[in-house]
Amino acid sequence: MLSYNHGYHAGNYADVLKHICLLQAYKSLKKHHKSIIYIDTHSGNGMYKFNSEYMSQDKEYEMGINKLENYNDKNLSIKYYLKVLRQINNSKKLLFYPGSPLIMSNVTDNLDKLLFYEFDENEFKILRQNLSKKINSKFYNKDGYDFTKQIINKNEKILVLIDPPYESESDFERVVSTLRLINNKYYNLTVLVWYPILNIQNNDLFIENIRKIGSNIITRIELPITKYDDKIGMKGNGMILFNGSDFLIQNMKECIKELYKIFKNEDCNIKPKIQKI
């Protein structure tokens, strides 16, 4: 399983296709609405520093960020995706990775309203600080699930990701019931589930259970780094969209391709996949 602590993960191939996915689903909303409800169940601090103790130690943005940072060929969502993180660095050499809320509270206007929720005290303080000046920001020392027992108006489009750190078994299990409740309950979300690939009959198991749910709106993007096998480790990660647009499968398509040319390992086997469970 991995580490709560998102420092030690932050910048590495998995936020990359994480964020953006998040953006592109955030794009194909603001075609349409004038106004979103951002929610992030697991949001982090926001902001992880490569010098930081946590990203030194094991330097996974090495294989992540750093082999995208100089990207130059045409895929446009990845060209947006590098954009937005010059922004916030406010520098065309990356000098921190920031996490799912500073990237929505720079892309975000002050129609938009940004819910974030992180349940670990200390990531929370640092949080609130990271994002001191988003007035359209409300921050809750929680548990991330929870989001579906306060208030949702469903006249109002809401983006949600979940992205918890899969520490246990249980995290898996409480995706598929969030994702349950939500396609018995709320038709206006769109929702965006980032996993990783850690044991081959685990992760099918996985998506079986949520091909179960039995909706029509979901989708399944997998990006395989490294052959599958019995071998202890990440081999990949993946992102379940509930109800998301045309707009954004046809561009995470198109980006998927151009990231497993740049992230694959030599002995990886498998292809990536998007495809309707």
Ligand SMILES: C[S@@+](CC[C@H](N)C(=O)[O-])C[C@H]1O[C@@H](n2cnc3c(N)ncnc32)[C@H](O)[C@@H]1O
Second form
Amino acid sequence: MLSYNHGYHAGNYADVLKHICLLQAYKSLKKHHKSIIYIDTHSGNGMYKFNSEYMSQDKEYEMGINKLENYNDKNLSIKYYLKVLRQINNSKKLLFYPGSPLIMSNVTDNLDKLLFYEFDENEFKILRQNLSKKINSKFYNKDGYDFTKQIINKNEKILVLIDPPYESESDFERVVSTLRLINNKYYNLTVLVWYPILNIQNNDLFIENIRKIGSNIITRIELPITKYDDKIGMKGNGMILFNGSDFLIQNMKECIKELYKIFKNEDCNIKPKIQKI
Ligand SMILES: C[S@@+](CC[C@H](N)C(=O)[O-])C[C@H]1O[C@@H](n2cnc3c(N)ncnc32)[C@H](O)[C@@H]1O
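Starting from the form predicted on its own above, please write out the structure of the form predicted together with the named molecule.
Next comes the full complex, this chain leading.
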């Protein structure tokens, strides 16, 4: 069993950014492609109850989905995300927070195929139970980075979410090497990578290593929450978009401003970013 459990963090502001971006990426691809393959390299178990022992420990969702739940302004990406969460919950009031597998299972159609990787045996078992009725899905209790060794069909449009726990430096390194491989070999992939901002020097180094891949189709979105100091903990988070469409980038540009207003702490003096790297 791995030490990380996403139940402690489900519904936090990082999940909010990641899942809004994921939904917009899918929407954008479906405008031009009848069917897509969705690959979730780090799936988690798919469903998190607010009153579970995990979620009720630090209640990270209070500074995340709870702050957004009653959003009543104009941003369409945020509104669509909230609509999807309510549909999945089958209730206006959210009873549980759905993870990326459940969100994608609910918005995709029978022409799409979904592939879920989860390394932790226990999380994998729960994931399979939570998605047991989904016939267009395959499940792998394997290392998610290995998706590149298995199933890249160059004729299909593929959307990949890479969402590792970053409990060790190796996730930052493996993300960079996976993006490098994809950039050299595949043109049919759109890849979203979630990352935490833990330490400024390391964050700069991570972005610089991605920039050195030398691709001109990588965009970075960054949502700072607190001021960037030396204290331990997450100061904000970001998404790397590899081969993101103009539609996706434009929608995220508008959305990130709204999320910044809602989530940033008073002391935060860093502005959100969306830029080609
Ligand atoms: C951040 S969580 C995923 C959350 C999920 N993507 C969502 O948005 O709901 C990361 C998950 O990756 C799993 N994991 C860790 N290392 C892995 C690996 N090498 N391959 C596949 N899964 C891994 C962990 O067990 C954990 O469930």
